[in-house]
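The data below hold one chain only, encoded as structure tokens and taken in the form predicted in complex with a further copy of the same chain.
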Amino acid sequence: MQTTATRTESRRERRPEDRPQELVAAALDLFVEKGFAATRLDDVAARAGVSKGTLYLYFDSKEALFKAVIESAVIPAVAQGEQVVRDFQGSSADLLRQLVHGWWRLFGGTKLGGIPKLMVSEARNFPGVAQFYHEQVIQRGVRLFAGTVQRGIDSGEFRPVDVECAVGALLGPLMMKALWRHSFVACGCGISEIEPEHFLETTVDLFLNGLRASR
């Protein structure tokens, strides 16, 4: 269906296949940057190179666009995490390290890292989307880490702890790192950010040391 190559220069191109994803990409940028309420649909459309009317050909409402953004951004990342766990051979400690760094590489450290901020900000105003995000992202994500911690406890690699709490203690810093970047750091109010990889490494070390079966 591409009109590619031959003609790139007309405004008013017709590319119904590509529009939705282009609009979603534009919306992700702006939602992350300005928040849901402060984002104008005119701006989203302009960034995607179409008019606002076109946006409404593909999405019923601003909220529908919001949900599409969350879905498209986040499902692939979770799925990839699950893949890593399935394939991994090695100690639970190494798997946790891998998960943490992988999470940063393909989620926290990218523009997708703005999603948690968006969800925290908007959860109460959009319970439907929050529900969806909770089931499809948070629960699955937590399960990944919880399973790994449990595996370490079972094998005697870690001392027995409340798994749910431990996962919270590890994911808390990660999430805050992502939130931080997209709020205070991004607003440029003289904040110098700790180098991410170093922070993650130190956090995981501390965590694993805390979990280590003590003599």
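Alongside the form predicted in complex with a further copy of the same chain that was just displayed, please also present the structure of the form predicted on its own.
So it's only the chain below, everything else dropped.
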């Protein structure tokens, strides 16, 4: 068990170049736990084990810290999905299935899955933060799925549909799954959730059966 002296010594041994990532990790934890408005920079500094003055050496506002969380943790997951789409050689149905499961593995099933709840509840009060998230995450994510649906339509694998509406019909249940996990399930009041892999497979199966072109 670490003593106070041991923890203090451990903090002194940290390299300065590690501090921004430690602050980002602490901010992510608190944003998900408490929300954007309720998280104070004092809390972030304390969770990271540094002074508030040290935090200001790297981030001049809570908004800047939130953007750093998105840039370091969420955008790489989106970029990985974009790379999957560029490299994929199989059917559009298989690509959609891979994207959905990849979304859960890298985002929805992790603490990052708490960010959509934060954005839904606080976007109106922090429009600058909401705009940044919409441009850097939502729009890019929607393009991934829309491009895949269009790919299937162009090849004749999927029937012609309104691509924007179709993508909304797929992403809605996925977002709800993340919101449910970080609200009702997280509240500790005995509410359970459907096993994630089963939920994802069922969602994709229903979606693909609605898209498949008749032969």
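Residue numbers count along the first chain shown, from 1. What we label the rigid core is the largest C-alpha set whose atoms superpose within 1.5 Å from one form to the other. From a predicted model like this one, the values you see are computed outputs, not experimental measurements.
Could you tell me if S92 and I153 fall into one and the same rigid part between the two forms? Two-body split between the two forms; S92 with I153, same side.
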